[in-house]
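As a starting point, one isolated chain is supplied in structure tokens, in the form predicted alone.
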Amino acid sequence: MKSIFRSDLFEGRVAVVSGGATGIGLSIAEELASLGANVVLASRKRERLVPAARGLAEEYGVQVDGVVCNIRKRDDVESLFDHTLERFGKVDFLVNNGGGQFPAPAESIKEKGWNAVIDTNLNGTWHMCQTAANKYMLQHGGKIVTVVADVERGFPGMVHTGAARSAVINMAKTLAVEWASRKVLVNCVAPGIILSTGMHNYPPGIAENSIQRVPLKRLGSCEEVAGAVLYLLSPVGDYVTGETIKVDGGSSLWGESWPIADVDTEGMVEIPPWPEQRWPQYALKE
């Protein structure tokens, strides 16, 4: 998808993108690079970082670094921003795209799985936001955009990420107020069902079935999510803070993702045929 923004819009700017080596994060990084920004990609997997960084740098003629970083670990995050500031001298934009989850009914989620998702999606995002602010943005201003999830109606089937992403949305609202006088803008983008590399984590056919719950009757693309992020980072978004933009084809307005069982005459609830029949291999995954 060709960018709708002018080619030199972010010339000389510096952006850090977590989870930037694949999927939505890579699309965001590519659009930033195509518009002149120097980009630091952060990911846990070096084998993805190296080709992504090299490819973007060669394609767009900007500086692109790949830094191995586990956002759960505060020391890793500190090192990420130390590297960025040493290399470029500033951090204009932070895009929090790093995260992860797995589908499972609430009663099947083990403590290890719950903690892993909360630690990545909530604590990891907090580490990134606070570190970027303390090391640079509170003194110089900047913009933070976090990619979350469509959680307005809850998140049946993934209660852990629903809880974490809802907390991040509230955190963005809070930081938007606390940091407004420092010229730090904090927003979120909430994708719906997006056709991306992350689809391999879900059962076969889930994408096709999900289309029936989307009023626009199609899946979204990584580039469409990237466009919303770039809108907030661009000058057009200079008067927007504390907001969450949905990129979901209207799916938050209509449709269901969780079967509701009827109550029989004895007052006993019939358990919905969710994970056994719909996503059997994910019922007990941590």
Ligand code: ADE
Contents of the next structure:
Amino acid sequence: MKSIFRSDLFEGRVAVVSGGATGIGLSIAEELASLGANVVLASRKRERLVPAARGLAEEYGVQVDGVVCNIRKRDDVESLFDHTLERFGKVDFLVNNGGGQFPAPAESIKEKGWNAVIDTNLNGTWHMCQTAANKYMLQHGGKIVTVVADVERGFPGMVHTGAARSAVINMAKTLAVEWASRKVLVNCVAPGIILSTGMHNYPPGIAENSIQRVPLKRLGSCEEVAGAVLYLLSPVGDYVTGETIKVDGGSSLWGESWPIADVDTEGMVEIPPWPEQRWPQYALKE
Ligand code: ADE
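Following the display of the form predicted alone, present the structure of the form predicted together with this ligand.
The complete assembly is shown below, putting the previous chain first.
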């Protein structure tokens, strides 16, 4: 998908994109590169980083670096921004796209699995935001966009990531206010069900089966999510901060995501009696 923005819009700008070597992150990095930005891709997997960085640089004629970085580790995150500042002298945009989760009923999630999902999606995002702010953005301004998930109605089947993403949405609101005077804008984009490489982590057929519960009756694309991120990073997003934009085909508004078993109706609540039925001796006579 070709960008709707002017091809030199981000010339000379520098963006860090976590989880930027695959899926939605790669689409975001690609659109940034196509608009002239130099990009630093951060990911844990060198085998994906190298081809992504070289491919983007070659295709769009910008500088693209790949840095191996586990966002859960503060030291890795510090090195990522040190590298970016040494190489480019600035960091205008931070896109937190790196994250992950696994589907499981709440009662079966082990402590290790819970902690891992919270650590990546909440703590990792926090490390990235605070480090970018302290090392550069609080002095020079900048924009932070975090790709979260559509958690408005809770997140049945993935309670860990629902809790973490909800916390990140709240964190964006707080940082938007605390850092407004430093010209640091902080927002989120919440994708619904997107056909992306992340789908490989879910059982086969889950995406196709979800279509029926999306009002627009189709899945979203990585490019459609990237478009919302680019809007926020672009000058037309300059008056938007603390916001979360859903890109979900309406799925947060309608449709069943988690079937609830029939409930035994015995013991169901009853409508309480009027006072004159409860204490007939005091009922007013007409
Ligand atoms: N993408 C998913 N998990 C990640 C992590 N821990 N660090 C960087 N990118 C990631």
